[in-house]
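Taking the form predicted alone, here's one chain by itself in structure tokens.
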Amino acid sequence: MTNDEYASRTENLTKRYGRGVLALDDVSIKIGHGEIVGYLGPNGAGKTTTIKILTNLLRPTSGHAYINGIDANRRPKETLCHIGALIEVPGVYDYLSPRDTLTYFGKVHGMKSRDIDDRITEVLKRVKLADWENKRIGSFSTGMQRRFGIAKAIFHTPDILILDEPVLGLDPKGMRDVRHMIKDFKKEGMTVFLSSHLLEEVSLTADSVIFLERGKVVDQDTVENVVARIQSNRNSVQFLNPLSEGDLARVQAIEAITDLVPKNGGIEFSFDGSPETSAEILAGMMTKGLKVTAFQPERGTLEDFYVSIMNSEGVR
């Protein structure tokens, strides 16, 4: 690893395909060491193009991409030693087994035979494929191939892991397993650059997010700050005892409350979202003799922010 401040960064990255398609338009991003960064945007936004430039599968029309301070396109052999990547569909030979494939990759990376054997056992156990070590990869489900792609990406213990739709084809348990794996990678000091359409998964995994639209970065921030920027004007309340029709009428009479509906044994309503109004509503309920056990303003979500920012950019 170099002493560069960032694990990965791009400067004014531009990519044109042919004469008319501008896939990336002056993209400059910075990814700190040990971060999990989500890269979000609609189909065709330029996410995979960025990833392919970082891994030297494509060359930019102009601008630069760096891995640990090294130009990824001018010195690819050096940068690829630092990177593990899962891009689109994992490239594997269907007739080989995980052991055959990983043995080959270990030799490419100059690993000793004994180290290769130990590492195969370790990574296949980690991605829940230990029982399939000697089975043909062609017999794997889509989800299993995805997990094997992650095993291949981390086999040489890279500094930076680049994942393009890592949970594609996985069931909810598989998604949770991958989420936990990614968080474990961070604990081990690895940087993870994660492209995904599943915003809930990104919100549960990433430290920060970058939003890309039509080849341009339109926003970037920590997940916490993004969620805080979405104002929700809905509130849910639970009570010690079920509300009678009279209780509901008394609550509805509180001036600040609108659009009240019974929900999950309590109520949900709209208000102006301010802390002062929240305090006023809660005090009004207590004055009316209602025993409140939970008073919870709804928080915005990463999906809410994504929809709002893409609408502002004219994306449908």
Ligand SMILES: Nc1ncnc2c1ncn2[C@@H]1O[C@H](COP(=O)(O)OP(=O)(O)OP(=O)(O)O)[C@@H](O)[C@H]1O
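Under this definition, the rigid core comprises the largest set of C-alpha atoms superposing within 1.5 Å between the forms. Note that the structure is a prediction, hence the values are computed from the model and not measured. Residue numbers count along the first chain shown, from 1. What changes on going to the form predicted in complex with the named molecule:
- In a rigid-core overlay of the protein, G32 has its C-alpha displaced by under 2 Å between the two forms.
- Once the rigid core is used as the reference frame, the Cα position of Q296 differs between the two forms by 2 Å or more.
- Taking 2 Å as the criterion, E188 does not count as shifted between the two forms: its C-alpha moves by less than this amount when the rigid core is aligned.
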Second form
Amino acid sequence: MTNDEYASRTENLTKRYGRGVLALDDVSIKIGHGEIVGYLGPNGAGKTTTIKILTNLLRPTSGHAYINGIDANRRPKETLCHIGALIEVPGVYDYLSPRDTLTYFGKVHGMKSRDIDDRITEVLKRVKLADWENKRIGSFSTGMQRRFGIAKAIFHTPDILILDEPVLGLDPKGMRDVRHMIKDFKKEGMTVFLSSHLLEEVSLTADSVIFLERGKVVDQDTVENVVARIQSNRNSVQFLNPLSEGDLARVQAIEAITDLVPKNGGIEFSFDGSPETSAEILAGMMTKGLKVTAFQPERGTLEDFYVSIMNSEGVR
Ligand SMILES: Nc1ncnc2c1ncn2[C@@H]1O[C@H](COP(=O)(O)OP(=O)(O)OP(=O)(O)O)[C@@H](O)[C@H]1O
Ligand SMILES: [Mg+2]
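Can I have the other form now, the form predicted in complex with the named molecule, not the form predicted alone?
After this comes the whole thing, all chains and molecules, with the earlier chain placed first.
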């Protein structure tokens, strides 16, 4: 099973639809075993196209996609048993129940009736649909349908889970449910590759993120590094009393401070970002008799970061 260093990887993957859109342009990505990797990009970036190639629903124009080292488009039978996928339209019949649908699905996978029954009970419990196993899927809420889609994806115990926009359209509780499930899958050793528009949401589960724009990978990093990258070296300070011209000049004279500007009744400035300098600056202000009420780093948000990465127009 683990006959490759990576659970999945693509090599110079390119996809052109007909003579038109170049949906993927030389995409080479790597997904380590047991990792949660977020695949981020705006509408039309090529996320679903990549996922469809990995699951052999589409063939690439050139390049390769591998699952556990096996070419997903040349030897799909060998790769599909390793993958569980949730892609855009779930492809279930509204009038069937979860038990009926999964029984059919288990038979397609060549499982024995007894094993199918046991596995259905197990997966429906996992996705909190145990009480709904004989109800019509058509009557389910969006959150329940999504959880059922995940049950279907994990049914044949794959080791790689590929989720296309798993939280799209879900309410905060629904998003949290899916997030918890993803974290549990990782704990069990599964690899999870998920696409999304939402860096903030993905950063709560993923180990690393890949940013795709107009079919090209524009950045990739660990979530830890992304969070470090958005921490700026600007600091804001508020004082008990309004600063006089003289006070401002005294603060300005503190050596470690640069680019000082008055802001929101206080000041904002740059420094080298180290905790030592931060303590030194604060002490300097106190010695000059200034009463500091707040002293805090100015942080960029994950959303700002996402927008700065996707700096060109993105939409197509
Ligand atoms: N079957 C198709 N025929 C022609 N063009 C297509 C087809 N499917 C996708 N495209 C185009 O390929 C590009 C990438 O589409 P894709 O669906 O992979 O993007 P995406 O990142 O999943 O976007 P979204 O966030 O909207 O789901 C888009 O420009 C899209 O219009
Ligand atoms: Mg898509």
